[in-house]
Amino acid sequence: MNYTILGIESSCDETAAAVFSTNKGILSNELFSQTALHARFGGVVPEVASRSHLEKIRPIVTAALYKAQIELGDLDALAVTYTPGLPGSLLVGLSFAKAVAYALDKKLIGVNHLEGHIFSACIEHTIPFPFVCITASGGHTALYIVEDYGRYTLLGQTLDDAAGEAFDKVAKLMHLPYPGGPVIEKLAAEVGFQDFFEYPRSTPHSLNFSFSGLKTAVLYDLVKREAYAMESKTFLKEDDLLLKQQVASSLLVCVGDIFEQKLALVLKEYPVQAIAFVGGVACNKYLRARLMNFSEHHKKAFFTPSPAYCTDNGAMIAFVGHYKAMKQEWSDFSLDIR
């Protein structure tokens, strides 16, 4: 059976749409990023995000169809993110997909956003099962054992902040631009990715993550160094580039150590064939290199998506929607956001 699937993603601050076909794979992958809209707030504002989705979803879907050289009537189904995410953002994507599917009598497929990330590396690579997948972004950080398409088990997840959120919050402490990940990596590279301050590596014997404590450790270390005033919430050493570089470098090395620590625990318990690193944080070249070296050392294949498939995107939703269509796993119109 051949299927042509439109994937729609609107769980947070990217409006995305993509087309996937059985014979040709990804035919298009269009996205509007709201980063510039949220930068002055230092983080995503839900109301701003949902309003932007309302403005952009139709032109983004139209662009995806145009690039794929198909029309709405050529689709077999619409796959759409329904969980997890910001309620208002999810509602825009789901409502749009439902309306189109109902009007044109097309099938509807609800997709878990995290499942999209888990299988995002499979868009470009044939990954042997079972594999361990570490997903990391501004909204989630988790470990999964992946046994097959649609078959995966959660091993551990963040108990508080996600890895990308820690980057954003530490960057905000030092009055650095949003999003924090790219600027943290840039500053860390300037001093050679060294561990200057030895921040704590939390939950060493657990598969769960905790980055809130790491963020707090950075905060109190800055206070101790008389670089941050708690009362006024002010970074006091705006001109101290070296301090910013050392904080960024120590933070990044710490996160890399935590990722390796968790993966080492997984490899002791589960006979996996490969390691996958996905999500927005997987754009980080330093962390990609760390985990690639870790995988080679443990004689495991290593896979990570291209940057376009690391951040939130429609292609991963269309891809998951496609294998669900192959299994006839349709959703009905009572599907709601969660």
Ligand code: KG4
Given for the second form:
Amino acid sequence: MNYTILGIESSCDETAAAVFSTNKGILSNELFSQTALHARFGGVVPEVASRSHLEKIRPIVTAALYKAQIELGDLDALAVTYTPGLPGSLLVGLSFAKAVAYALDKKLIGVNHLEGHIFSACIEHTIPFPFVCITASGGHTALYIVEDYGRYTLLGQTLDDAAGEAFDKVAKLMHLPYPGGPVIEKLAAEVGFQDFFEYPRSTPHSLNFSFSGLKTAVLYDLVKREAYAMESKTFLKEDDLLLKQQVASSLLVCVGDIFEQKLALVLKEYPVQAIAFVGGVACNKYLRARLMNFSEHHKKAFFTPSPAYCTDNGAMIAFVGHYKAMKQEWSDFSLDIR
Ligand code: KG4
Ligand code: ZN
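For comparison with the form predicted alone, please write out the form predicted in complex with this ligand.
What follows is the entire complex, opening with the chain shown before.
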């Protein structure tokens, strides 16, 4: 059976749509990023996000169909993120997908956003199963054993903040722009990715992560260095570029160490064939290089998606929708957001 699937993603601050076909793979991958709308608030504002999705969903879907050179009628199914995410944002994508599917008598496929991230690694690569997948984004950080398409087991996850959130929050502490990840990477590169301040490596013996403690450790360290005033919540070293570089670099090295520690624990217990690194944080070239070296050292193949498939995107939703279609795993119209 051949399927042409439209994937729709609107769980957070990206309005995204993509088309995947059985014979040709990804035919289009369109996206509107709301980053600029949220930047001045230092994080995603849910109300602003859902209003923007409402404005952009139709043009983005139209663009995805146009780039793929198909029309709505050519689709077999609409795959859409229904969980997890911001309720108002999820509702826009799901309602849109349901309405189109209902009106044109197409199949509907609900996709879990995290399943999308996990299998984003498989869009461009054929990865041998089972593989361990480290998923690190602004909302989630988790480790999975991936046994097959659609079959995966959670090994551990963050008990509080996500890794991307730690970058975003530390960046905010130092009055750096949102999102924090890219700017932390840039500053760290300027001082050669050294560990200046030796922040604590949390939960070393567990497969769970904790990044809220790391953010607090950075905060207290800044207070100790007289660089941050707790009472007024102000960064006091606005002009001290070296300090910002050293904090960014120490933070990034620390997160790299934590990722490697977890993967080492997994490799001890599970006979995996490969290691995959996905999610917005996987855009980070330093972390990609470290995990690639780590994998080589442990004689495992290493896979990470192109940056466009690391951050939130419609392609990963269309891809998951496609293998669900192959297995005839349709959703009914009672599907709701979670
Ligand atoms: O996957 P994503 O686009 O959205 C969520 O599902 O959360 O991930 C966004 C996160 C943000 O926290 C951002 O700071 C982080 O990914 N990020 C990075 C980099 N680019 C984006 N973190 C580290 N280094 C980067 N280059
Ligand atoms: Zn995501």
